[in-house]
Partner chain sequence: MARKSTVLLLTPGLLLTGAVFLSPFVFLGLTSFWTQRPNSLLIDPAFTLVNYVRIATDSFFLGTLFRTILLGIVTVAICLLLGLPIARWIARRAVRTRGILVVLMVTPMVSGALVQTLGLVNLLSLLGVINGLLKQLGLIDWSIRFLGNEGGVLIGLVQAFLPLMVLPLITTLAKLPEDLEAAARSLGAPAWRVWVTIILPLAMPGILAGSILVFFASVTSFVTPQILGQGKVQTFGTVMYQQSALVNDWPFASALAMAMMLVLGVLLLAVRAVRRGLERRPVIGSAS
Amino acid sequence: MTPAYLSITGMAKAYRGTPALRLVDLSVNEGEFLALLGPSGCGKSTLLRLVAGLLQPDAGSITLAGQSIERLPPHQRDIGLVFQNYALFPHMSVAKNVRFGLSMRNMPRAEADQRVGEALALVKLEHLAARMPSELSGGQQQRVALARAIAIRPRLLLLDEPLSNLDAVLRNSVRTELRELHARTGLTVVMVTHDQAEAMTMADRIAVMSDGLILQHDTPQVIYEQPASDFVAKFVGTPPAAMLRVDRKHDGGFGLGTSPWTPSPELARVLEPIQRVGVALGLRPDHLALTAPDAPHAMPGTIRTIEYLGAERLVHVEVGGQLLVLRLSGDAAVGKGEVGVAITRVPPIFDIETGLRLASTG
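For the form predicted together with the partner chain, pop in the coordinates of just this one chain.
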């Protein structure tokens, strides 16, 4: 196997004794769009800053395009970084901001002019070249920051929550623009985000982080369908997966809470070999269907709330003390009260104690 374009091994970093990154291994292929996804405070920005050279790791190594870079100062790394708050230079015009990296490389004037023009064209801001950053909207500032990072033709482009300061409408259009930009430039991109929908729609691969560790690193589809742990299952997807505890009875049967339950033969085949007291099923709407309460293999439940979303409705059903979410088409008739919930596909199954996925199903 050829070594990855960007490869991070054994990376650890603590702030005054408090670990922010415990042990991180990550590899990114050339031209790939990777999303670093995780809740606030899990160490995403820390990892990005380590790669950019703005922080020194306590342990670990980084190679970029076959070169070991962890000892290079940031200004020699050729890595473009877009900050969460953009960090535009307030005393320089848009054009000067974009030109900054080129000036630092002592690029001849004519060539630099052309590069600045190209970079601004790429983010569709040529007409604002003479403005000062304080005269721009948030979305425009964000694009200037992007143009500034791209202008140096970086070996790697790092984006720290590039969309988090934009309103919902703008966020959607910038999402598409970022994807297009990635396709046009062929840049290798690592984007930090805590928004799972953003990661799912934009990235070729996603690295899910929690508490200074990478829990899973795979394509959006695998992350969605075969989450490595209950944390990933609950973090990814709209709505996220609900965890339903299934207990093994002494007589070999299965139970939901206190009541016995007979799973469908398909599901029983997967559950049968598991020699544990309890497991958790990670159930998404696509695993579930409403049935009559007394249908075979159905789990008895009570409808709690119904969310109307236009084309569809989300039905929240309480089963064995857990709220499950089902999807119904907008016109299907449903009332409140007792119903049955059928599991129509084998869901991912997790160990109750470790949270790790057990069966290679789901």
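Shown: the form predicted together with the partner chain; wanted: the form predicted on its own:
Chain only, nothing else included.
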């Protein structure tokens, strides 16, 4: 088995006695784009800064391309880093900003000129080489920061919330540009983000973090379709999964709140062997459909709100005292009132107490 290009083992870090990372293990393959995804305070930026050498670990090791680097100073790690605020030098032109890392390495002028030109061409900014940062848009500044990081030809590129300062429209376009840049360069990239849409659309794999731990590390598709816990299911997806509690009744049947309910045969076959009084179904919009209230296996519900989003409508339905979200086409005719909700495929099933996934057929 080929060893990981970046390997993090037993990584721990605390601030004034409060753990930020709890013995984290993580591997990244060469040429891979990995997203560290999680809410604020989960430890993802701390992990990135430990890899960059801006922080020292309390415990653990970091290996990059077969070399142990956790005790190396940042400038000896050959790692490119793009910060959230880009950190451009305001008194330097675009070209001089990109050249900065090369100058610090005492690179000969001719080679540095070539590197600057190549890096600016990669981010499509060669025509702005003489501009000052204050003369650039936010998206252009972000690309200058990328060019500066790429110019040194790093062994690893680290991105710390690189799109958070951009407006929604620009964020979408730069997201595509970043993915294309990764495809052209083949760089190994680790990106920190709290935006699950960024992680899902840009990364080859995602490490979902919470409270200093990695809860799941897999491809976007696996994390979306087979979340390891209810936290992952509720954090990933737009809209996120809703947790619907299903209770086992004394007669062996099932209920939603105080109302009895007969699940479909497919879902019943998965629920039957689970020895729990109650479980949670992780229901995404694509698991659900509207039907008649008296349709077989339908869950009785009441439409509470409808969001019109142009190409689609999000319909919020109360079922058993809990809100579920369904996705319909934008031209679908739907109004408020009593409806039935059908579960169209078996969803992930979670333990009520631990939040861990118990079963799923996908």
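Positions refer to the first chain, counted from 1. Between two forms, the rigid core is defined as the largest C-alpha subset superposing within 1.5 Å. None of the values given here were measured: they were computed from a predicted structure.
- Relative to the superposed core, Arg131 undergoes a C-alpha shift of no less than 2 Å between the two forms.
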